[in-house]
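Next up: just one chain, as structure tokens, the form predicted on its own.
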Amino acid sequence: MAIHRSSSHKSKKLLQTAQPEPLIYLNGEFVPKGEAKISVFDHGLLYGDGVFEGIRSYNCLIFKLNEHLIRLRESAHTIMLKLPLTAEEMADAIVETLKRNHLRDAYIRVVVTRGEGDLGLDPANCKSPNYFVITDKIVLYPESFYRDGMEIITVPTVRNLPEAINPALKTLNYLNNIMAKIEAKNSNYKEALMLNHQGYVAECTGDNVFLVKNGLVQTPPTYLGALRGITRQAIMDLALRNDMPCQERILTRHDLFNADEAFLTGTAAEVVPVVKIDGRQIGKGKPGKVTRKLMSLFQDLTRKDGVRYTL
């Protein structure tokens, strides 16, 4: 019996060893992860000099894969990063590193830096930008989120100011973003409400943040420090089409307080209510019919809205 146990140990363990290592499409090429390598000149690292959109697929359907694209085109366009693939080029590569991952299912995070240079900011000397697609699952949340509902906190740290870094860009500097996780994690909260410089709601680490009173869906304006998420424009677009009124109004905490509900959205979060802030409680402690209804209507959105690819 000893023996059969150990045989089929290793038989497990050579199994496992057996799977494949993801592939990663890096600068034109698909190569192993443990192979996937950019030079440590590269400024998206040295100072997070780049562009990036995360993005989703639901059983071999992209979900709002040209809005991503434009919306990196638009961030590149800004910080003034020559896109090294055409839209179309970009779209081909992801349905193709989904396809040699065998993904129906996943997360698809491209990514394109100034590329690499020298040890001074000017981007000039960065001749030729490198970019990459990874595919892979994604959990952001525990299931029981959006069964029950989740707790945030307001923490010190406030969204970067839109005159410094607009929230209309992706790009790879988020350092404000992880300094408001880690001041969330630190008193164990999973998500972390940001307000802006004038103590208005901007927006969550990596979610928006939206509110039901009265029946009236709200979110704060990007102008005040939230970025014009994906979801977030969905979901706003699903409200409308489905008689919920919907809004873009400036927000305070108080307003949170005392809302009838809330719900964060995001490209890996979708859409997760929220029942308690601060401490307090918001509506009934349990998610509202708005937020299910929307969450409802975001998972059939899923099925049917983006670009579609065969394994």
Ligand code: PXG
Contents of the next structure:
Amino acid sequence: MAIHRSSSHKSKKLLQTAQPEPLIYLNGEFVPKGEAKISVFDHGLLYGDGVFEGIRSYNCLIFKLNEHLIRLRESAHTIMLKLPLTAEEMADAIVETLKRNHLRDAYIRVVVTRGEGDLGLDPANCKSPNYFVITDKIVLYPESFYRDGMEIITVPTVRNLPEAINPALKTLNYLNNIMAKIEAKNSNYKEALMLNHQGYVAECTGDNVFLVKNGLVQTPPTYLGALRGITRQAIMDLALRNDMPCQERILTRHDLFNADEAFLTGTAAEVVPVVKIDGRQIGKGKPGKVTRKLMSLFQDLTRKDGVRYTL
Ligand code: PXG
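Please supply the coordinates for the form predicted together with this ligand, as a counterpart to the form predicted on its own shown previously.
To see the whole picture, the full complex is given below, headed by that same chain.
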């Protein structure tokens, strides 16, 4: 037993020298992942009280950084959480974290919690927010989804009511989406379509939804219960700039089932074609022409548009 332990300890050490631990920017300092810890009394953990953003960089270009930082500020403003850093300071922290971790292509997670406090909901218990930036590799859907399209399923969990926890807020309270994800996975699907309380299409657990019908690109208005996705906005802009009419429309499942094409958008997913929903084939059952065009335009955009950094 002792021999086994010491040998596994040694191999771990060897691995560590080969690959240093990622650095996390935590409350103004860079700390190795293993030491990046916050209190069990943090209200982000105790109550989901905090905000976050998920951002990507492509070949040393941070995509839509400003838009993400604006959304972070707006989420924080609504929950009356004063951000400890200005947008410029946050941008600098993100760039520095990417540099220190030598990442050209990354998934960037920015989190600000209410901070450490007493037990009890009152945020006034918390003296100062905890904030951190994680930069990591991004895990994508399998390549086959982008080539052949994916299948999704509508789940029973209804999207949060905008009058309760508005889905426009990117808060640490993601259980609504997690429940939907669990339900999709219980049925062996990777993504869930969520409806709002009136039965209209809202969004997926971490992606916005689009359809194409008779050449018109459509996505639900966010007031029905969806995040104002930054990829969603980029796709709407790209469509309009490239002579593809695009509108916000109130959509039902029926509209989706009978669309010519459908796709999802999100920072993690980018643009992913959907070819089957609740067992109904969408269009010809393979990624459509408009979807493929938008995927390609989006890819071009991520390669030329963004905040540049050097390693
Ligand atoms: N809806 C919801 C509920 C989201 O959380 C989107 C739509 C797409 O928005 P953007 O701005 O990314 O186009 C999101 C974003 C992850 C992950 O780790 C999730 C998101 C973004 C990045 C990473 O699962 N969700």
